[in-house]
Every structure is written in structure tokens, then in C-alpha cells.
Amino acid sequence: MNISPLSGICLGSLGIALLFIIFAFLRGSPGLRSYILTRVVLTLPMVFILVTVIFFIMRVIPGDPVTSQLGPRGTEAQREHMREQLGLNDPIMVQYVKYLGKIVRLDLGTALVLGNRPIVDELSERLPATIELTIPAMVIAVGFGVLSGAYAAQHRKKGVDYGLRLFSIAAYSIPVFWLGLILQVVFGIGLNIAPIAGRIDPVINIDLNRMTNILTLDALLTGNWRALGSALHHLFLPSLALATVLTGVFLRLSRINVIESLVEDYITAGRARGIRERVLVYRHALSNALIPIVTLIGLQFSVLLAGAILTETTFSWPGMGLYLVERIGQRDYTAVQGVILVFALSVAVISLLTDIIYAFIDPRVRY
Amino acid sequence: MMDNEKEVLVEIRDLDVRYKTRLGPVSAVDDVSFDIFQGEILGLVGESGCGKSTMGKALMRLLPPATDIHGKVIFDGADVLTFSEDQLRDFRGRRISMIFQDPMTSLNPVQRIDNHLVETIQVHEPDTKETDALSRIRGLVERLGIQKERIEDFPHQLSGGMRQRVMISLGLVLNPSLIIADEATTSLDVIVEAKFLDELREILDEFGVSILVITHNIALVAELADRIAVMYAGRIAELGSIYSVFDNPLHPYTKGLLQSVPSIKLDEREVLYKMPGEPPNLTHPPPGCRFHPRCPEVMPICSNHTPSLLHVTSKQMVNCWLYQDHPEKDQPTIEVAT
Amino acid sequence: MTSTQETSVEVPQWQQDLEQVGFVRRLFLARRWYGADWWFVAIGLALLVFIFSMAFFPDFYAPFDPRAEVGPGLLAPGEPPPSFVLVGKAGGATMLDDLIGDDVRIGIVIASQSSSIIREVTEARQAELIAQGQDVRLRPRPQRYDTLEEALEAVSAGEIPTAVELQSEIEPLLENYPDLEIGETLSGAIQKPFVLGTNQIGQDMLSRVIWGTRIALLVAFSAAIFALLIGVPLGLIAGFWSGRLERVLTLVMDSLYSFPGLILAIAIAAVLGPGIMNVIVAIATLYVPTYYRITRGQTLTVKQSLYVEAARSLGAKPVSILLRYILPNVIPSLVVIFSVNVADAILTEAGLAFIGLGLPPDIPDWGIDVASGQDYLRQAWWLVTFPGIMVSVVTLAFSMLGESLSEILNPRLSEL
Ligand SMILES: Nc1ncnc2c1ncn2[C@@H]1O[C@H](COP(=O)(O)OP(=O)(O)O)[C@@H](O)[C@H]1O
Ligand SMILES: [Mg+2]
């Protein structure tokens, strides 16, 4: 079997997964580690769950691949062909297990359209853009959204804390696609400043020497400057309509978390022994709470994977979210099934190892 | 002044708390006057809910924010309630500590125990190296029987009767005159705080400074204090010394109180006192005393207007109808003999 | 040891006193608690009434038929309609009754709008004419150029009687044909401009903005409600009679908890094809593990609750548990868990729609005007604008009403 570099990603961030896993599983105390298995051995009949859930709604639901791939005009024998070659012929469960079979090996099967590739290359292809989006977005999210919620929680109930508030309200409640179409408007056809689709200026991307395919890493890696500073340029406005909505959920959760920290017993006496009310804020409830904040922005994966497909359909951003798109509007059904699939077990993993580091981390874990 | 071999440390005058909820202001602490001694263990006790942790709290201005508090807290000549934000820091901590109820959940989790010493020194004393802040911590926390090594543990690492030792140890590294201990044995089992109660005497005793032990345990303030004060839905009923009040309890709250408690001797089989009623809500207290409702003496003149704490022997104060004159009321006065 | 009353964990005595007034009464005492939380409930019942009344009553919002064409395309909002003017040779065919007679000729460009509006507009004179009694042709034929100047130069070389454009493209030429003026303007039916513009098709994007409303919501409450219908039942199922088939279904739901909402929807809306029930379907599958946990939760935490209670023993029937004792439990929680998920659903709604799943595309909804507007971004901002900021308006009022309820009845947090 050939590796295909989406495979490589996948193994080898697998295998980091893996290699961690142990190493927390021999590094902690007996409780953590019947934790760690408890979690693990849940999580398996999860993901086993999702494969299955995503097989029968791709192919029992009505509505036949073939007929919606041909249309109405090919022949009978065209789609007798088809079937065959998809396997639709066999019985459901044959259909089932053979599936199964191929989700072991990470191979997703050939894309309808186009070629017929190999779904696992053209998703590797597609992987390192959204990488490059999401991360940045991330970022931009968390540092703001953390200390933002900290400093609205210092200033309950008062003017600012209402405001950031029905900040946070409003990010999450506008669209992420509609801001970014917004964006675009004002700051790159009103004002001029800011592209508004692809990843580079084509020119410079002729003489930029990729190697992992993020374009900024790229352009670091081999000291290309003229092309991160136009890569990065091409990220401004994609991040920031994704990192806004982001940063609305982010400063919630880390509003909430702070206060249920500042009621703690540990603050009172901290203020007790004359403990300033900043470092009480921002060192001791902070601390304290930034554990169920990054386990809970772990769980907001879905949340980023979601905005990620939207803004990068708004782009033109050639990541897996608009591959979705694309594919869902050429019916390319083999290649839908296989970016769900993949979206969804990457929220399996990650969850699960947030969870994990969340339990070692933690120094109070009792499990 | 009966006690004036003894110098005043704190004078609490007209304190008055009132937290203000969605339902209407909480009258947790009315119209207390009380003084503590330098060098005493003066024991606060009362049902839960009386408004012990309040008193405690307004001493160190601890309350939130929104809370009225009116009266004087006068501490070595200045009134902490008139402190300012800085004032008040420097305050809280070096010459006022506390001891909270429950030793696990007030340590910060994450915290290692020496960093919550070292802080506590350095946020009195920026100057402070960490090096000079350790060794000056060592000392200390040896004589509170804290081994060496456990110092570089997280809280969660310790027993209670350790995390309670950390406490203490928090309470006292920067010397203050007085030390507040809110329930601070409550979640000790019985044992561990027996023992835990023998070396806190020694240590005051050395080091010198006076506690205002809070509980809602007689038994603990008869072993441990000079002097007690009874508290009853935010007032003082009665104070004294320790062997006044328990030989010649005087305010019908307390006698109830001190009957309802078990005696040592476990083989008379005796029927304990039960007080009728329940406390008040201190949404709407009762008027005038407010023990009235739950008193088995209660006269006309007790629903109608508010006793004092006044002195009725040298030792002894207490807030009662029945030792005090008043023009409205038909029943003798009575006299205690000193 | 003993002591005067056993102190556990303490709940203050104001909080004991909330939980014994209404709920009515305790959101109207929350009032001074939290002002702006207070607030933010009331904006939000108040946006969210306006936002009823639009889905119920679009017409009266509406000035047009949303999917009718009304006037012409990317009018921008506040643009007055082009005018349309005659030209004819000074003292010649310049009014529009000069038209009147058989096989009369009028000069037109191609790819203007200028036909329709002849057509229009001769129509509306004719019968007129007609109802005045006289019984006369208007119907001029119009002859294609391929520019405006091809069109002037035939009207001034008398091969045709009059030509007919936008005055503020024939002004400007005016100066080369000297022999050429200006006659009557032919206002078509619209003569007002378009309050928000109007899109690629001439549509009216006021219309079909209010007109949205009642998809939006239709979706939304629809699916929040077919999952509550679905999610609560299976909850308090599986919380109270517990087994190996409640094992499993907490199984299921979990995972289906854990998956991206808006990728599990887009596989179903991609599988089941465009139209409304489906979406409602794709979007309700979303939302019925939430209702399906938290009533299992709460039922199994009311119910050992129960057994110390010893409800049970009493002879009570499970089902006069579920209702007496449980749902009453349960019933706070759905309403913000409603509120939040109507909020999500029509984000939900507009996301799928964007990016061409859901709805058929006749349909006024703001995701379709969205992505349709999208292609037209350089030409005419107000055509995303506008439906998106109804999204967001609409979102915001149930995120709004959702948020600060569940903070104003969850005391823990806030009178702290
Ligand atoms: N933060 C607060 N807000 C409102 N009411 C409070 C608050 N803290 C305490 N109370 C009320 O004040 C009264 C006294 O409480 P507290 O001082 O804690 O009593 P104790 O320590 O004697 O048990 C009680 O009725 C309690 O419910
Ligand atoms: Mg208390």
C-alpha cells in the first residue's frame, strides 16, 4: 500500500496520539490510568458508532448515487456499469463489512468525478489548507476570547462585562459566511486592502518551493518573505471572520469558568491574606479555570470544523471544507462520505485526548 | 472598663450588615458592640445561619461588594471600614488572618504550599527574595509539625489535618495580632481535632496573638477560649468569661443552648432540651428581640422594642429584657449577684 | 462532641427562599439583580415579537410579491428607478399618444430594460384610451440597435419615428444630434425607489427579506420541536427504566453529540435532497441527543432523589412520577436548551442553504439571497447585506433570550 501524504499526516498524528496515551498511561497514578483506559475503551464503540451512523445515512436514505452522478440521461447499461463498479450490487451488509474493511486500511475509495482519484490524495491535498486557516483562527481566538472572558468576569455586572457579553452573543450569532462576505465588501473591494479569495497571488506562489503545502510555513521554512507576506495577506480577512466567531464562544466559556472560580473558598482566603484582585483574576481563578476551558475548547472542535467549511466556501479557500462543498454539488457521494467521515473522527480523537491531558494535567484529578 | 488589666485590640461599635439580595436586604448582623482582648481566644458561637461568618468576614471587610455595613471596626486606633483599597491590603493578612472552614477548597488547587506562603510574604513585602522568603517559612512550618518535603506538594497531596496545618501556617507567617478561625476544626474528625486543638493553645500561647475562634460548637469554645459570646440571628445575646457563662447562664437563648448539649457522662440516659421553633429568616426578623418568638420567658415588652448588651455583672453582658428597665415593662428587673 | 446544628455544605437562606417563589415572579424579581441580563430578555421578547409578526403577517410588512420581478435589477436601496425617456426629432413623435397607429416603430437598445417598459407602459395607455372610447392601436414595434448611438442616428435619418433609453444615457449625446429632443418620460409602475434595492432579477429585497422570516422560523421551531418531541421522551425513558437497550442509546446519542452539527446535517440535507421538510429533518437529528441527555440527567438524578423519598413504596405509578415529579424538573432547562437551539437551528438553516443544500431555490429564504448575492458582491453590496443581517437580528434575539434567562434562573452564579 502506498502512503499517501493524508495518511502520513493521519498515522503519524495518530501515532503522537498513541505515543502520548501510553506515556500518560504509564506516568500516572493507578486512577488515572483506569481513567485513561475506561476513556479509550468508550471511545471506541463511539467511533465505530460514527462509521456506521455515516454508512447507512450515505446509502439507505433514498436517493441512489448512480442515478444522481449519470442524471437522468445515462443508458441502463451505463448504470449497471456503475453499480458494479461501486459495489451497489452486493447486499447491504456485504456492502457493510467491506466498507469496514477499507476504513481499516484509510482507504475511502476513488472520487466519481474528476479522474477517479484516490479520495485519501485529494483530501491530502486539501488538509494542509485548512490547517493553515484554522490554526491562525485558533489562536486569534483563544488568546482573545480567554482574556477577554477573564476581564469580563473581574468586572461583573458592570458596564463592561454587559458589553463584552453581548459581544460574545453577537459573534456567535452572526454567520460566519455572511461576515466574511462583509468583510470582504468593506475591506477588500471598499477599501481595497485585502484580497478576498484564494490562499496566494498566483505569481509569487510560481516561485514558492513547497514542502508541506501550508503555504506560510513554506514560505518560513525556505525564507521566501515576498510570499508569506502574500500568503499571510490572503489569511487576514479568512482568519478574522473565523476567529470572531470563535472568540464569542471562547469568551463565554472562559467568563463563566473564571466566576465559578472567583466564588471559590481559595479566592476569599487569597483576599484574606491581601492578595491584589488582579493577580487574584488573572493568577489564581485564571489558572484554575484555564483546565475546563481547554477541555472545553477542545469539545469546540465541531464549532471550528463548521466554520471552517463556511468560510472557506466564502474564500474560495481551497481547504476540505470547500472540497465538501464542491463535491456535494457534482454528487460526488464517495467523496462526501469520506470527508465526513474524516471530520468526524478527527473530533473523536481529539476529544478523547483533550479529555486525557485534561485528567494529567490537572494536578487535583482523584479519579 | 472590668477588664482593663487587658489592652483592647479590636473595638467593634454599632456593627450593622445588611446584604442586599433579590428578595430584600438580609439583616445578618444588627447593631453589635463587642471588644477583643489582646492575647484572648474570644469564642463566637451561634446556630448556622446566624451570621458568625458575616461578623468574621466585615472585621477583615471581606463582604461583597454591594453589602451595606455601617458602625466601626477600630483596629489599633483606625476604623477598617473608612480603609481604603491600598490600606485594606496591607491590612488583611499582616496585622487581621483568617482561618477558613474547609482546608481543601481554601487552598488554591493548583498552587504548590510554598508558593502560597511565599506569595503571601511577597505581597506584603515586595522587597522579599524568594530564598529569604523560604527560609523565613521554614521555621514556621516546622513548629506546625509540616514536614520539609510536603511543602513542595499541591494541597490535594495532603490530609485534612496537614491542609489545616498549611492554613494556620498561612494565618500566622506574617505575625498578626489577630487571627480569625471560622469553623476551622468542623471538617477535622473528632480525633485529629482533639489533638489539633491541644497544639493550637501552645502555638498562640507562643506566638502571642488572640483568635476569634467562630463555631457553632460549644463544647469547642468551653475547651478552647477565655471568653464567649453568644450570637442569636445577628446580635449578641450574651458575653462573658468562659466559666460565667457556663456556670450561670443568664439569657434564655443560652441556657436553652448549654441544656441541649450532652453531658460527658454517658451512662445517665437524660432527655436533652429541644428549643421550639426555628431561627429566623433574617429577611424579616422579628421585632424587637429576636429571640422573642422561640423564648420560654418572653414577656409583652420583647416583641415591642430591642434590648441592649449591657453588663450585669463585671464579667458578663447580656441583650435580655429580664435583667434590664425599661418604663413600659410591668415585670421586676432582675439583679445578678456578682 | 455536639453541636448546636449540623452544618453541611451551607445554601443561604435567600436562596431556599427563591426556590419557593414562581417563576414568573422570580424572573420580574431578577429585574434589579441584573440589569442588563433583564434587559437582554426583554429586547430579545420584544425583537422577537416584531420577528413573529413579520412571519405571520408578511404581507402587511411586504410592499411586493417576493418572487415577483417589480422593477429593475441592482436597483441600489434608495435609487430612485432609472427614467426612461423618448427621443424624437424636435416637433415630431416625442409623447407617447404620437405613437398611436399601426406598425409604428420605436428604437430600442439591445440587453436595456427599455422594452419591458415600452411594453409596460403602452399596455397601461391603451387601455386607457380604450376606456375613454376610443378605439385606437398603440402598439409600437421595437427595432434593436446594438448601441445608443446606431438607435439616434436611425431616429435623426427619420428611418425611425423615436427612440427610447434612460434619460441620463441620452443627455450626454444630446450635443451630436442637434435636430433630437427630448419628449415624454415613461415612468413604468414604479416610480418610488426601492427601500432596500433590488436584486439580479429585480426583485424587491425588502419583500423578500420579510418573507424569509416565515421560512426561518418555520425551519427552525419546526426542527427544535420535532427533536424535543423525539429527544424528551427517549430521555425520560431511558432515565427511568434503565437497561442494556438504555445503554446503548446513551451510546448513540453521545456520538451523535459529539459530531460536528452542521457536517452531520449537510450529509443528510446532501443525501435527502432539497425541500423544507428535509431540512427540517437533517436539522432536527441535530438537536435530539442535547434534549435526549439533559432529560435523562435530570430524571435520574429526580429519581434517586425519589427512592430516598420512597415515592415508589407510596404506590404511586411510574407515570404519574414522570409527569408529577420529573418533567416539572425538566421543563427550565428545555426552555433555555429551546431557545439556544431555535438560535443555532436558523444559523443552521442559512449555513445549508449557503452553501446550496435545503431549499429549493425559488424559495425566499436569506441563505439562497446570500450565496446568490454573493456573485454580484462587486456590484451590489446590499444584496448579501441585508438577508444576513436578518439572520444575525433574529439570532441574536433568541441567543439573547436564551443566554440571560439561563443566567437569571440559575441562582448559583449570579448573586454572588
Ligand atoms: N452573600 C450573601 N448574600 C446574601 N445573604 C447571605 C450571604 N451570605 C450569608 N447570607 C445570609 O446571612 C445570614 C448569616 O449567614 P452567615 O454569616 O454565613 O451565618 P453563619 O456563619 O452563622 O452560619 C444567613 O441568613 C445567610 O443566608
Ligand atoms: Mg459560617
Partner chain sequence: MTSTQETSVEVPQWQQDLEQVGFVRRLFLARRWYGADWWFVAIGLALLVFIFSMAFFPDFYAPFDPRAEVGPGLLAPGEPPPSFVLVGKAGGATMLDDLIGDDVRIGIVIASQSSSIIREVTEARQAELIAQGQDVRLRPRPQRYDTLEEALEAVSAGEIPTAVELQSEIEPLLENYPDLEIGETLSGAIQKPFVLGTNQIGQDMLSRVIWGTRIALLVAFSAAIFALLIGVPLGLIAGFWSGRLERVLTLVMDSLYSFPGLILAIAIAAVLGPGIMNVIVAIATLYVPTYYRITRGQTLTVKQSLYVEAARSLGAKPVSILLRYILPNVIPSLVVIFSVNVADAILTEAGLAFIGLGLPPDIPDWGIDVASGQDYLRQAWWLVTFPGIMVSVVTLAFSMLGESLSEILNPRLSEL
Contents of the next structure:
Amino acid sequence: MNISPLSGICLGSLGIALLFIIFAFLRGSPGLRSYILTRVVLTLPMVFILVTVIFFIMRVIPGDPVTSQLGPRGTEAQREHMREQLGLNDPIMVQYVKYLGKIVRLDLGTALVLGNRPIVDELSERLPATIELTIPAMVIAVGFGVLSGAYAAQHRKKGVDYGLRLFSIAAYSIPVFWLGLILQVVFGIGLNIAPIAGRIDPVINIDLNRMTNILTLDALLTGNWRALGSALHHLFLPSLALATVLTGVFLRLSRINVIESLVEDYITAGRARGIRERVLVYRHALSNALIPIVTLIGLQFSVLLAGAILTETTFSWPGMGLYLVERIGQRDYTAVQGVILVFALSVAVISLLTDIIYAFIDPRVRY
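Can you return the structure of this protein in the form predicted on its own rather than the form predicted in complex with the partner chain?
Just this one chain is shown here; partners and other molecules are left out.
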């Protein structure tokens, strides 16, 4: 049986999440077990409500997928025939019940326009691209933001501290699409050191054997170093734009929490014993400051997905965000609902895992 990249990624991710939840449930206290069960149960109606809202909103906004498909030259008979084929002539509640039935069977349906392909096949091509963009962006944002925040706390009330705080405010305030355009103009057009669109050079893409459709991973698995270099080259600007916006959040949070940790008694005792300030900041104070940062990582994931939509549109990155924008313009109800469902499940699962991890790393948490 052939498994699509989307199915493989989703099944693998859900499998890892399920194993961790089971481990936490078995090793946790009775209160934590009750909390895990409650969160899992509440996740299902949350996704149901979101899918329901999207279903009805897409059908009350102006526009028609049949008109988008046939254009102004389509005859009335052709329009009526297509509407009958797509089931758009059914009452809206009948369409809704049919859609819920498909969701229960893990069937996302078929696209209404552009070839009527199964949504799973289309998302199999788009979801890996979004994952390839968001993971490096999150790693850069967390790594640089946390370390620079700790550095600012170590040198608080000095010039470098004020500079990093100003940078964090500016980074969080800049619209990601505007930052992307600036990066394209400076690095892509002005300096000509990075491509401004696409995921890989078309000539190199021909020789790349795609297994997961995450190009950097496929290049590593097949030993295609030329393709790896091209994929990383194209990934540089969009991941930098997306990471910059989140860096300011992690910088400010880590700075505040490290400063609070530096006034604790154990830090004062460490200074009295002659332990170097760098060790106290980065080994002891920062480790305690990571507890709220772990929670923020999960909360910022939804922000990262929203930023990915604007970033992918700016850089013509063929991921879920660009696909969603295209299908909203074409009033492709089924495709939009499929994308929203994948996003909703991703955010729900990551939020659940974040809360469980937080309970493990902070023994003060009680449920």
C-alpha cells in the first residue's frame, strides 16, 4: 500500500505524540492523569467547532467555485452540470453532514477546481514545504532569542541591553510580509546573494529523488549535496523573515526571567563561592528561565503558522499558506476546509503536548 508524504508525516507525528501522552499518563500523578484526559476530550469539540465555523463561512462569503473554474465563457448548462457533480445543489445541511461523514473516515474530499484532485494528494505536496520552513524558523527564533535574552540580562542597564531590547520591540512590530519584501530587495536584488522565490533550482530539482517532499531531508537521505545546497540557499530568506518576528518575543521573555532568577538566593550563594558570572547566568539562571519559554514555544506555534501564510505568499513558497490563499480566492470550499483542519489539529496537539511538558519540567504545577 502506498502512503503519501502527508499521511506518513501525520501518522509519524501523531504516533510520537501518542507515545508521549501515554508515557506521561502512566508516569504522572492522579491529578495529571485527570488533566490529560480532560484536555484530550476537550480537543475534539474544539476542532469540531472550528471546522463547522469554516464550513459555513466559506458558503456565505461572495464567490462561486463553478465561476472560478469555468470563467465568464461557461454556459448556464455547463454551470448547472458542474454544480450537480460537485454536490453544490444539495441543501447546505446535507453538504455539511456529508462533509462530517468524510472527516470521520479521514477523507478530506476532492478539490472543486483545477483538476479535481484529492485534497490529501495536494496537501502531501504542500505540508512538507511548510514544515521545512517553520522548523528552521522556530529553531533560529528560540536559539537566538533565548541566548541574546540571557546576554542582555547579564549586561542589563548597559548599552547592549538597551540595543537588544530595542531590537526585540522592532522585530515583533515589523509585519512579516514587509520584512520579507525588504530582505528580497536587499539580499536578492541588491546584493544578489540569495534567491527570492521557490524552494530549489528547477534544473537541480529534476535529479532529486523525493521521498518525504521535505527537500533538505530528501537531499540528505539520497546524498545529493548539490540539491541540499540549493534547498538551503532558497530557504535562507523566508526562514530568516519568519524567525525575526518571533525572535523579539523569546528575547524579551528570556531576559525578564533570567533577571528574576539572578536575584534568587542560590545565585547569590554561587557568587559567594566564586562561581563565574557566565556559569551562573547560562547554566543556572537560564535553566530555570526555560520553564515559561517552553510554554511560549507551543503558544507561538499558531502565530508561526499565521506568519507562514504571509511569508509563503511573499516568497512564492509552495506550502500550505500559499495554497490556502490561492484556494480562498478560488472559493474552493473543500480545499480550504482541509487546510484549516490540518492547521487546527496541529495547533491542538502541540498545545496539549506543551501543557504536559510544562507539568513535567515544573514540579510546582498541580492539577
